[in-house]
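Here we start with a single chain on its own, the form predicted alone, put down as structure tokens.
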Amino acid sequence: MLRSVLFVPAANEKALAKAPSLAADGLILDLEDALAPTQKQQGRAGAIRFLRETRALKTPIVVRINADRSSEQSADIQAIAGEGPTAILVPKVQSIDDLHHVYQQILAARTRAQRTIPALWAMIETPLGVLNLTSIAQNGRAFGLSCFIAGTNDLAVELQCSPSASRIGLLSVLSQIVVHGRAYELVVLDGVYNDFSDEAGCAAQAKQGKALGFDGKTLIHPNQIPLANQAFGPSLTQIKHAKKIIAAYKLKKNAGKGAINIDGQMVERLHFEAAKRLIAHTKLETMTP
């Protein structure tokens, strides 16, 4: 599960030192927006050092590279591709060509000894990216695409809509990202909540993201991690209900049945499969140190 994925500035030594001990389900070492132009080389060195020092860490580690096929992007890929990140996050993806370009650079940057190719994550941050979601999702799997992230800050600016906490101007776009992610079996992550001092607002937006169908939320501060974990994790009520569904379908009398009655509600096989997934994820979370 990726309920909480924290952006960590790759040039911030204190933040990097603290990151492995946090309860985030994933980490994104940021070489793009979190760094000033003069910090890019320092950020690459920090990301390389972090990846080498945390090889035993079970938490997925993703590196966000720079955008727009720039010299900075090429330098990022050359530095990071062979260091074993879980994935490389490509910002401002507007077409499948953007992913293909990065993928080809990754292949060129690896040595023969470096057999593992990192997955690709795509940030959808522009109107053109939204319009091309089908092509990106459908064809991106050939290049290792495994996740969409909604770049809500850039989307609000590009769409010239209000960046209010309710995100009313973004809801249709966010739903499109979820639909395409689900259609092509990609993880879908919600965008960041900028006011890290507003815990109530972050919790409310995380709940909204969960209601929209996102798997989890990207974060900018460690204080937001428990809020996202709670919002996107199953409640005790959900866990109990899932266990009841599993137990009911295991009864002899229900063997082979498509739909059964549980507490006056019709439950189908699809709910049985969903219940099994929920319990499996819950067990994995319990086992994670």
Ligand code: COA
Second form
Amino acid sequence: MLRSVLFVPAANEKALAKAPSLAADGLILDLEDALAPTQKQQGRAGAIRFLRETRALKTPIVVRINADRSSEQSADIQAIAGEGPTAILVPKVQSIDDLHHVYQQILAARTRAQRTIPALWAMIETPLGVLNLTSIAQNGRAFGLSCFIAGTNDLAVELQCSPSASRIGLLSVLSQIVVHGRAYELVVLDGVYNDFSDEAGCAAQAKQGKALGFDGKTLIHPNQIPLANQAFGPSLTQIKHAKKIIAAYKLKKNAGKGAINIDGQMVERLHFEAAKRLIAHTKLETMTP
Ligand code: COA
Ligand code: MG
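Next up, the form predicted together with the ligand. The previous block was the form predicted alone.
Below is the entire complex, every chain and molecule, led by the chain shown above.
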């Protein structure tokens, strides 16, 4: 469950100190855009220390490396791959070759450090990345690809979309990311909301992301965590409804039936399966009213 995944700049000591106590479902230690070019070495050291000090933490910890097969990217992989991150997040993925390149370097780094191979997460944030989604999703599995993140800030600039609360210019791209993620069983995470003092705006965008089919949202500030947990978590109403569907299909009179009537609405077996999945994946403490 990755409803809320918080970016933490890996060179920001205060943010790193705060991160383990936060209720985010996942953390991304950032070595890319959150750091000035002069901070990269400090960021790698911060990420390594964080990974070593939080081994007992159950929260997935991902590290975003630099982009474009650069020397900074190689240095990031050398530093991080053997330190046991849950995944390495590759930004600006344009083609499957970008993932292959990172994967080969991870393998080399891992041999020296003798640790398990981190998964790969990919940011889709360029027009070419969008055009190559099928190849990236289909072939990425062989390199451990398990998640797509919509890089909405870069996408808006690259596509030259006008900024709008409705994200109208991005909607078709966001849907394509979801479709490809679902087709190849990848987790799909929505992009960040920059105005971290506008909680209502962030909550509305998180709801939109949920409506588009995303599993969760990437975040930049602690005050956005409860908003994403609320938007992407199942509500008590949803839980109650799912339990009702399961109970109905267990009734003798409904055994062997396809579509049934629950409170004047058609419910089908696909809803029964979805209800069972929802209950199986719901921890009581994560429910929202
Ligand atoms: N992760 C962990 N802690 C964070 C945080 C984050 N992303 N953003 C803020 N905090 C902490 C602050 O350190 C501060 O801690 P304190 O209570 O110990 O003082 C507290 O939350 C309140 O922060 P606030 O003063 O409101 O904001 P700020 O000025 O410290 O930081 C940003 C604002 C935008 C610089 C910061 O949120 C940030 O760097 N976010 C991530 C940016 C990023 O990673 N971008 C790349 C991906 S898009
Ligand atoms: Mg970006």
